[in-house]
Each structure stands twice: as structure tokens, then as C-alpha cells.
Amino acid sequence: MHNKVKDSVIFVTGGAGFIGSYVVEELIQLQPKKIIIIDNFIRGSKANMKNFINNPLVEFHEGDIRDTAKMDSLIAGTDYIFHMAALRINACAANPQDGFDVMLKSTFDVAQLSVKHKVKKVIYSSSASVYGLAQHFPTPETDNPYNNQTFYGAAKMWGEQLFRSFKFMYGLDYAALRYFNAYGPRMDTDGKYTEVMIKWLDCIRDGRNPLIYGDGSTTMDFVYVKDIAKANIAALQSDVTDEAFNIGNCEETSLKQLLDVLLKVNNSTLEPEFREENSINPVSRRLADISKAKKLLNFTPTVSLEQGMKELTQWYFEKTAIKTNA
């Protein structure tokens, strides 16, 4: 397959966050001419980019997607970009006006502005949020999002539309990519908003038995953050264009399950304490039909859900040992 990459200037915005790292680290090694980051560190970090920010090839632009002509002045000489910089979905729900202004505004941004300088393709980090509690598992595409009842479910779709409508009108080619459940290193572990396998692993850490609220048995699709990079680059190299693609494990894994692979890879004897559920989730399963993006990415997740365990461990515990000696 011909290399797009190669001698190519790529753009990645959120490129020092959780997965857009790990797309940087992926585009180093098929030679770009420059690959060019626009993160603010809202959610990304120095340490993400520790791998790469002293390479010639990146040039880092602390900045916001919200600043347009700074957008204008970045994809202007741009070949591809992928548009990765998003709000996380509990951060939409608590402020909808900046929700609004990064999702929607700032991908229309990057549309109209990818449109002007002639971008020859476009990757747009969607999300598994668009289908709420799917019809049908394993989930296809062709399922419909009206099930949905998150803003930023809601903010993904319009964005695959947006995206969709300016291929019908000025012929931008895109794909889109729909995560399932991201985890892995690098992965959000502050604030309110930290995924619960990370407050598990601080139990186990501290010897103390780890929560789940309800009886455990809501499902996810976990899929490993380098087998979600390799997915990005696989929808750039591939000519497919006006899709939208499932990116997922295909593995339907529970709460409970999810805790005993923690607990095991962490040679763990610690016992669930089982809490009643404090909020209603109406996504109570998420299983990824990704026939589709293995017929025309080539794409096949290779991380089993045990092996990305122990690498999000060995990271995390790291990482909190580095902070508490700091």
C-alpha cells in the first residue's frame, strides 16, 4: 500500500492527549515531513508527548481549537489532519456551552477551514456515544443514534454529518472512527471524571476493597488506546472515504469481570464490596460488530484485555510513585 504519510505534513489536534499521543508516535515512523500538535492540556500533558516533542519532525503549538485563526494559520500548507481535541462526555454534560463550542463550532472550524486549504483527508475521532443503548450486538454501523441521550453522543454524530455533508458539497474526503471503550497508559486518571478501573487500581494499590455499584453486570467493549492509533492510521493510508467505522475489541466484557482481570493481574485477593447504584446509566451494554472496518481498514485489534491490563498497571503505578516521591 502506497505510504500517504510519507513526506506529508499531518496535523493532529489533542495530539499530546491519551490516543492522539499514540497517533503522533504511530505517524513518526512512516516519515512525515512535519507533524504539527495543537493541544491546550486541558486533558493531554508534557508527559504524553515526552516520546516525541524533542523530534524534528513535531512541531507543538500550545493552543485551543477554539482559536480560529490560529486554526486557519496551523491547517493552511496541511495535508491531512486528524481531529482528535474533544471535551470528555461528563465535562459536556456539566458546561453544554463550552461543549458547544469545542464539538461543534471548532469541528466545523476544521471542516471549513480543511476545505479552503485543500486537506486531501480528514480523520474524525467519533465515539461507540452515538448509538446510547444500541439496538442490536454486536453493534453495526448501520444502527440508528436515536437512542442516544448524551450531548456529546449527540455532538460525535453532528460531527460525522458535518463531515458527510461537505464531501456531498466540496468533495473532503473523512472517515470516521467510532471508540468503543478507550483504556490504557496515558489515559484521564484526575478529577471527577476518572474512569473506574483507575479507582480500582488506587484500591488495590492501597490495599482496600475495591466498589462497584449496581450488581456489576454493565458490559463494555474495552479496546487497548495503541490498537485505536493503529486504527487512525489505517483510515488515512486506506482510499475508503464517507464512512464511518466501529473501532472496538469485540469483546463484551462486565463491571465484574473487568474488576477480577485487575485483581488478577495484580496477583490482588481483594474482595468486591457491592454499593447500591447511584445513577441511573442507560447504557447498560456496548458489544462492537467491527466486521466492517476489518473488511476495508484491515483493521484487527491485537491487545487482549489482560495484556492492556497489565501495561495501564505498570503506567499507573509509575506514575502515582513518581507523585508521591515528588
Ligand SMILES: NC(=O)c1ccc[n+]([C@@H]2O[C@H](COP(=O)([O-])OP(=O)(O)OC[C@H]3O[C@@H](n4cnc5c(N)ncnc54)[C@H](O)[C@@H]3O)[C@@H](O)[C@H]2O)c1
The other form holds:
Amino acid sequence: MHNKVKDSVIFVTGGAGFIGSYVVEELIQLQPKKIIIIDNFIRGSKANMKNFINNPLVEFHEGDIRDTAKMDSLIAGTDYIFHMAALRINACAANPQDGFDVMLKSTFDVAQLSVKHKVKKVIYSSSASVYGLAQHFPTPETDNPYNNQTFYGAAKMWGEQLFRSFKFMYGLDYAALRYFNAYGPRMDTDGKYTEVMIKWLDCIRDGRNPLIYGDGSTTMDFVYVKDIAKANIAALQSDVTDEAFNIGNCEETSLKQLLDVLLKVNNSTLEPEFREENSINPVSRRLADISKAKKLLNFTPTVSLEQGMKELTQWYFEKTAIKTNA
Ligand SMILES: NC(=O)c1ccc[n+]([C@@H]2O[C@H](COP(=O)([O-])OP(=O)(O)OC[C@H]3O[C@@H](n4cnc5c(N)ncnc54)[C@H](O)[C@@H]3O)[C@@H](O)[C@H]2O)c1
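Having seen the form predicted alone, please provide the structure of the form predicted in complex with the ligand.
What follows is the whole complex; the chain from before opens it.
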């Protein structure tokens, strides 16, 4: 297949983030002319970029995607865009105005400026949140989004539809990737909404019993971050346009099973302690049907949950040991 990245200028919004930093690492191997990154570090970090920040191919801008003039100057001369900068689901709920400015208005700017500067294709980071509680399991892309109850999910759905309309109005090529539950090294560990697996790793390290709120039967489809990065590259390299793809691992894992895997890879005999659920989770199941991504993008997840949890554990314990010793 023709390597579209070679000698191209690629713009990555949110490239200092968890998934974005792995996308940049994949891109570097494909000999781009230049990779331009914008990130305001609301979540991402210089540490995430340590493997490439000094690479002469990379041009990093600490800045905000809400700055339309800056986005205009960065998108001028760009061939391809990975639009990954976004607020997390809880941050959108806590401040919908910020959610609007970052998720909707700035995504509109990305689309508008892509047309203005004749960008060849945009790869848009969407989310399984568009489904809310899906109608079918495994969930195909054709399930409707009417069960979504979150601002975040609404914004991602709108983003997909925005690019779709720009394809029809202006011919802007795009692909939207609906990631399921991403995990792996560099996931956020210090934020207000730290993921449960990081809290459990803290328990394992400190010898405390991990807590499960509810009965642990809620399921998710955990997909390793490097697999997501590979899906992004495949979406750019393929000629596919005007399509949304589920990106998951095709494995339904309950919270209880997730904890069991985490305990196993850490040789831990700790027992979970169950607590009453303190909030209602409207999404009790997640399981991706990824046959469309398999067929059209040649995407197959390669990292098992057990292997991924090993890598997450190793990274997290090394990171926290450095902090403790500092
Ligand atoms: N992590 C997941 O499980 C998951 C699941 C589905 C979809 N997604 C989507 O994938 C994309 C990447 O997610 P992630 O997990 O890497 O999150 P992340 O928070 O690590 O990365 C997003 C990056 O965007 C940056 N950013 C946020 N607002 C910005 C702004 N106004 N200007 C400039 N930079 C800004 C952040 O600093 C961060 O580095 C996002 O669009 C997210 O919604 C993630």
C-alpha cells in the first residue's frame, strides 16, 4: 500500500495526550516530512512526548485548539490531521460550556480550516460513548446513538456528523474512530477522574484490598493504546472515507474479571471488597463488533488484556517508584 505519511505534513491535536503520543510514535516510523502537534497540557504532558520531543521531524506548539488564528496558521500547509484533543467525559459534564468550546466549536474550526487549506483527510477520535447503552452486543456501527445521555457522547456524535456533512458539502475526506475503553502506559494517573485500574494498582502496591462499587458485573471492552494508535494509522493509509469504525478488543470484561486479571499479573492474593454503588451508571455493558474495521482497515487488536495489564503495571510501578524516590 502507498505510504501516505511519507513526505507529508501531519497535524496532531492533543499529541501530548495518552493516545495521541502513541500515534505520533507510529507516524515517525513512516518518514513524514513534519509532524505538528498542538496541546495545552490540560491532560497531556512533556513526559508522554519524551520519545520524540527532540526529534527534528516534530514541531510542538503549546497552545489551545480554541485559538482559531493559531489553528489557521498551523493547518495551512498540512496534508493530514489527527484530531484527538478533547475533554474527558466527566470534565464535559462538570463544565458544558468548556465542553462546547473544545469539543464542538474547535472541531468545527478543524473542519472549516481543513476545507480552507485543502487537507487531504481528517482522522477524528470519536468514542463508543456515542451509543450510550447500545442495542446489540457485540455492537455494530449501525446501532443508533439515541441511548447516549452524556454531553461528551453528544459532542462526539455531532463531530462525526459534522465531518459527514463537510464530506458532502465540500468533499473533505475523513474517518471517525469510535474507541472503546482505552488503557495502557501513559493513561492518566493523577487526575480527579483516575481510572479504576490505577486505583486498584495503588491498592496492590500498598497491600490494601481493592474496592469494587456495585457487584462488579458492569462490562467494558478494553483495548490497548498501541492497538488504537495502529488503527489511526490504518485509517489514514486506507482510501476509506466517510466511515465510522468501532475500535475495541472484542472481549467483554466485567470489572470483577478485570480485577482478577490485575491481581493475577501481580501475583496478588488480595480479595476485593464490595461497596454499595454511589452513582448510577447508565452504561452497564460494552462490547465492540470490529468486523468493519477488520474488513476495511485490516485492523486486528494484537495485545491481550493480560499482556496489556502487565505492561500497564510495570509502567505504573516504575513511575510511582521514581516519584516516591524523588
Ligand atoms: N481514553 C479513552 O478511553 C478514549 C475512549 C474513546 C475516545 N477517546 C478520545 O480519544 C482522544 C484522545 O484521548 P486520550 O485518552 O488520549 O485523552 P487525553 O486527555 O490523554 O488526550 C487529549 C489531549 O488533548 C489535550 N487538550 C485538551 N483540550 C485541549 C485544548 N483546548 N487545546 C489543546 N489541547 C487540548 C490534552 O492536554 C490531552 O493531551 C480524545 O478525543 C478522546 O475523547 C478516548
